Every structure is written in C-alpha cells, then in structure tokens.
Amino acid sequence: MPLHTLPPGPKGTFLAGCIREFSRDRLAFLHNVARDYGDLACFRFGPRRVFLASHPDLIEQVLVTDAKHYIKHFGARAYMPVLGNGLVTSEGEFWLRQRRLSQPAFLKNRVLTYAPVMAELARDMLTRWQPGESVDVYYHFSDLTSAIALKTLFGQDNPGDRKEFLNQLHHAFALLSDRFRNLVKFPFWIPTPRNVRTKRAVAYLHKVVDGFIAAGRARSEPGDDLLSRLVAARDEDGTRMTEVQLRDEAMTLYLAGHETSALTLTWSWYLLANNLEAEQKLADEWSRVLGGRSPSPEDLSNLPYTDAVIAESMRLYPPAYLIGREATTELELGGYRIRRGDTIFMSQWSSHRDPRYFGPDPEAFRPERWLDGLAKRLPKYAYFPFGGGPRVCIGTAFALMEATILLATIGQRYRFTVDPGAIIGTNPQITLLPSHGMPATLKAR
C-alpha cells in the first residue's frame, strides 16, 4: 500500500511556516496541533518539516523500534554550547560508551545509598527557614538538588558560588532558547550581541565544571562518586576522557541531577497549595507512615499517596515537556513517508493532556487517579515524563526517589501558600521552568 505523503497540520505563514505560533507560546501550540489535527500532525518551521505524533504506538515507534533510525534532533543540538557532547546529545558508539560508562551510579543499589544524603541536606536547608518567611520556593528546591547532585555525583561539599551557577545557566538556556526562535541564525563565531553574551555564561559555567573536575583529580584516593569513575574510566585501548569529554559529561550530569527534582517539587507543591484536601491527605499519610522523621529506603513501597502526588505533578506539569527525533533514513509513521532529515515531535505536555487515557477531565489535579492501578492500565508512552526506549533518562530512579524523600521531608516541617499577586506561568525552555519563580509564605506544619 502507498505511504500518504503528509498528515494534516497548521498551514502557518509561506516563509515561516508555524515558527512565529510556537514561539509564541509553545505549549498551546503543541497541544492544540495534537487535539484540532489527530495522531500525527504535521508543519513547518521555515522550510524544515515537522510531524507531532501523539499517539502512544508512534511514540513507541519512534522511540524504541525504530530508535536506531533516529538522531536528537535540532532542538536538542541547539544547547550544545552548553552541554557538549554530552549524554543528551552525543550519538552512537560514542553515546553508548559514555552511557556504559555512567550507568553503574544510577543503579538500583547505588541509587538507594544516596537517601541519607538527600535527607540531612534537606533538613539543613530547613534549619535556614523561617514560618511566616516569603521565599521563592524553585530557587530553594534548585539550591538544595543542586547540592545533592554535586555531593552524592561529584563529591563535592563546597561548590562555591550556586547562585551565581543557577542563574549564569538559566541564562545560558534562555538565550539559546531565543536563538532557536529565530528563523535567522548568526553562527557562533559572529560576535553578535547575544552570541557574546552566550558565549560568556558558557566559559563561566566552564569554568566552574573545570573546577569540580580538578578537584575530583586531587583526591589523594578516588572517590566512589561518578566523577571519580569517569576519571578513572579506560577505553580498551587504555586511553582516558579528554578534558573535553569529563567537561561535557559533568555539565550534562549536574544538570540532569538536579533540575529535574528541583521542578518537580517546585510544580508539586504548586498544585498541592491550590488543592488542600490532597495537601491534608498527604499530611495523613507522612504522619501515618513517618511521625516526622525523614524517609528511608524501606519507607518508599509505603508512601503510595506521596508517589501519586508526584506521579500526578508530572503528569500536568512535566519538566521534560518535549522531546523529538530526526530521521537518518526515509522511514514509515503512522501510514506516512517520513524523510531523512524530516523532525519527529513527541510532547509530554500534551500526550499527558489527553482525555483518552486521563478521563475526562485532564487538567484537573487529582493524585487518586493513580491509586487504582492506572499506570498498569495506561499505554506505555501515554504517560513518558523521563522519555523512553533506549535514550530514557538515566537518572529516573534517582530523580523519583529524590523527590519522594525532599517532600516528605520539607512537607512535615512546612506547607506553603502562594503569595497573593504571584504570576505563577510557565517558561518552557531545555526544562519546564516557572516564569517567574515561586513566591511562597512558609508556615510551619
């Protein structure tokens, strides 16, 4: 049977195609493609061709079956400045060994030993808290899972400056995000102004992770951290990392380490302040299970309520929103021609939206939805908050658990309120960050 040659789509405009309605706003971009047009859509950014599959099959497709046929694709390579070649944008061999290499600190075992870590620094950061203080609680989550993922990766208990990190690569990420915007793109070398400004923030952020680097290399002994080991890491030639290849995976792996945690707290303790009776519920089960003592290991089976609130967070607001591929070979999809080259979409914010799997009200947040076996009876891509197939996240364990030890811990001592006048957006970048922070008042449990 001959292959369709295009679904259906937004027409955009004859030069731009749809670039100008998703930057305007992404997210409604993505979702409305996803309900007005079906399945598997199709537009253009310029005279790039784009198809945003929506359903769990494609994705499946895309991401496992066909996962070898498949590249990052441009979106992905655009933050390349920052984080190199690192393991979300390296390919092939080169990715697998370094995969290889990496997988041994996000194992199962490995990944339990890091809860009393997880825990005393969480309790640290309680102690700098004050009821009735007005903080903005994302960049306190992102300062506190910033310095697990430094101490239980890199060893590391004094990493100068985070503020000053945090923020140089927020700006990083937002000034290549605006690049990817434009359909005109100034190579690096041209020293534009917001090529010098990226270029900047990068040789800071550089500079930093060449720090953590030295350090790690001037132990008197190796660590057991995973610093340590790409370090110590040998090719079967006997040849190290370069500089360059520890650089790179040591931006991608603190950054993976914690944003991920930090927003998810950030997102779930947003729709817990606006809904109480799911807040109370989650109280119960802390005070049931804990009696105000921080998680462990043997605690986590126990805590079903807590896992559904985060499961639930990520679901309506998932910090990886989209992802996609490009195609190496002329492919099939969904009874279309796929070109090489051509740019597969797949968005968590608008999958984890549909009503098919989610009921008929999806937006609403409602933890109890997960309490009956949902994840068992859903498809397996209709709900892919840390991607999936052969490329899924490497650091999902540790990111689930990280997020179930901090709010319970955080959770017993305070609850927060968003602040009256808040302008609590989205702001989706490489992550789904919140557009303005989140303002919140403290006040003790």
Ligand code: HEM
The other form holds:
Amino acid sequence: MPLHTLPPGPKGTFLAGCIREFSRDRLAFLHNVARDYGDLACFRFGPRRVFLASHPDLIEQVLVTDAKHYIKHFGARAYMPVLGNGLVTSEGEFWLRQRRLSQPAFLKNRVLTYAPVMAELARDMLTRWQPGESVDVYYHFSDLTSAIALKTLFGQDNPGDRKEFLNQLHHAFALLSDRFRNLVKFPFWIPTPRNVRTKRAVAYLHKVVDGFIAAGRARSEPGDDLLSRLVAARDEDGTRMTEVQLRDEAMTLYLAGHETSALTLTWSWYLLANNLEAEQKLADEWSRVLGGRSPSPEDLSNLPYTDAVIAESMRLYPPAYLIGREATTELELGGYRIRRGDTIFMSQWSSHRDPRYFGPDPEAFRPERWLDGLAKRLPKYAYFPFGGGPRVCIGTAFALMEATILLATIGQRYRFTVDPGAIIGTNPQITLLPSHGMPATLKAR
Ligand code: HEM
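Could the form predicted in complex with the ligand be given as well, to go with the form predicted on its own?
Now the full complex is given, and it begins with the chain already shown.
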C-alpha cells in the first residue's frame, strides 16, 4: 500500500510552526489537536516535524512493536542538564545494562518490603500536622515521597534542605522549558544570564545528590539498597561506573522516584476535596478494611475503591502527561511515512480524555468507572500513565503501592479543603505540577 505523505494538523507560523501555541497552553494544544485532527496529526516545531499519535494501536506500535527503531525525543533530551545520562534519558546497550542493574530493587517482592517504611514515614509526617492548619499539601507530599525514596532506594535518612532543593529543581526545569521555547539557543558554555542561572541551579542539585552518594559510601557496611548496588556494580571487564554516571543514575532515580508520586497524591486530594461522595466512599472502605491501621501488603488487594480513585486521578491529572519518541530510521505509522528524525508525541492528558473510551463525560471524576472491569475492556494503550514497552516506568509497582499506603494512612486522619481564594491551575513542565502549590486546610476526620 502506498504511504500517504502527511496527516492533517495545525499549520502554525512560517518559522516557528506551532511552538508558540504549544508554549502558551500545552495541555489545551494537545487536547485540541487530538480532537480536531484525529488519530494521527502532524505539525511543526520550527524545522522539526512532530506527530501526535492518539489512537491506542498507534501508541502501541511506537512504544512496543517498533520500540527498537525509536529513541527518546528532543523534549526528554532537553532535561539532560539535570537528569544527565540516567535511566530516563540513556539509550541502547548502556541503558539496558543500567536497567538490568536497577531492576531487582523494583521487583514486586522487593517493593512489598518497602511498605512498612512508607507507612511509618507517613505517620511521622502526621505528627507534625495540626487540625485546622493550612498547609501546602503538594510541598508536604513531595517532602514525604522524597524521604521514602531516599530511605527505600538509597538507604538514607537525611534529606537535607528540601525546600531549597525543590526551589532549585523547579527553577532549573522552568529555565530549561524556557530554553525550549526560544528558537535561538545559545550553547551552555556561553555565559548568557539564563545559562548562568541554569548552571547554578544544576550545580546545587548535583551537590545534593553527590552528598547522598558520599553518605552511602561512608557507611561501614554496604547496604543492599539500590544506591549501594549501583556503587558496587562492575562491568564485564571489571570497570565501575564513573562518578558522573553514578550521579546521573542517582539523580534520575531520586527525581523520577518521588516527584511523580507526590503529584499523584496532590491531584487525588484535589479531586477528592471537590467530590465529597467519593471521599466518603473511600473513608467507608478504609474503616471497613483497615479500621485506622496503615495498609499492610496483605491489605493491598482488598482496597478496590482506593485503587479506582488512584486510577481515576492518574487519568485526569497524569503526572507524566506527554511522552515522545524520535524515529531512528524511516518507518510507517497509521498509513503515513515517518522520516528519520521525526518526533512522535503521545499524550496521556489528551488520550485519557478520549470520549471513545471514557465517554460520555470524560472530564468527570468518577472512580466508579474502574470498578466494573473497565481496565480489562479498554484497548491497552487507551490508558497509559506509566508508558509502555521496554521503556515502561520501572517504578510502576512502587508508585501504585506507595499511593495506596499514603492515601489511606493520611486519609484516615485528615480530610482536606482547598483554601478559598487559592489559585489551582496546572503547570505542565516535565511533569504535571500544580501552578501555585495546593494550599489546603486540614480537617481532622
Ligand atoms: C505515579 C507515579 C509515576 C508515574 C506516573 C510515572 C510515569 C512514568 C512514565 C510515563 C515513564 C515512561 C517515560 C517514557 O516512556 O518516555 C516512566 C519512566 C521511568 N520511571 Fe516512572 N512514574 C512514576 C513513578 C516512578 C517511581 C516511583 C520511580 C522510581 C522509584 C520511577 C522511575 C522511573 C524510571 C527510572 C523511568 C525510566 C525507565 C526506563 O526508561 O528504563 N517512576 N515513568
């Protein structure tokens, strides 16, 4: 069958293509392109050709069937100054070796052993909260999931100055997003004010992660945590990872391992604060199954409504709202020709709102939709909060268990009401952040 040349899509402007529309409101852009142009749309970012794949079969073809002909896209590479060449951004043999090295820490049985630490650190956070207090729950959840990642993956108790770390992290990501928007990009070695600020923020983040590695090395007994495994790992020829490789891996696992989880909790509580009926059903499930306890591994299969709330929250506010791949050779997709170097976007934000799979009211928060076997009926890539194929999220089991344990441990003690007057919006950076945190008042249950 002859291949068509290009699917339909928005034209944008002559030089920039759709960069400005995307930068102005990227969630609306992705949603509108999928709605207006269908399963496969094409547009330009400057000279770069970008396709948005919105049909589950096309997404499966890119992530799974043709995975070996794609690498991560320019958007993922844009964050390399922070993430380095770690598991999220690396490719080929090097990526495979690092993935195999990290995998044991994420196998189901190993992940189950982290449950008590997750519950204990959540209860610890609760001792610092007071009923009636107004807090930024996003900041607190990020603090908590950071402590959990450090303890479970790196065997460490001291998170350092979290507030400053989070500030510098968001600052660095915002600067890198800005850089993406500009058609003219000065190389990092040119000391433009923006480059200097980016480098300063990244240097701070590196220093913190170097500190984690040094603390791991300084322990008298090497632990069996992930960081110790990475430190001890040797190649077939006996060489160890360089300091920079080790830091890249540690930075990636630390960031990927806590920011996304904090966002799942933040958006879940936001949705629950606006859906009192769902919140009451959750509380009923917890009092029936847990009676005030934190969930143990044995409880995890007995909390279907909690699972449904988490699934529905990641449907509407997917922490990873956009993933992408770049073709390394000429390929076919949906009857169209993909050239080497073309980018394919796949957006959880827009796909998870597709009325074909989540209609008739895809915007509605309705955890019940997951209770009658929807997950089994859906085409596999209609819902893909953790991606898929060989690059699927390594932390899927970790993240789902953590969300359940934290939601139930915190939710049995407190309800949240979003502060009146608080501006709640989305700030899509590398993940889907709330634009101004999530200020909420704690109500004792
Ligand atoms: C709700 C929480 C989470 C979400 C929504 C999420 C989402 C994702 C997605 C969509 C990808 C694939 C990206 C792509 O295909 O380009 C990914 C990859 C990854 N995630 Fe997660 N993630 C979560 C939690 C975690 C946790 C807890 C960890 C580690 C403790 C983690 C570590 C990673 C790593 C290392 C990769 C790269 C895997 C590879 O390419 O081999 N994630 N994640």
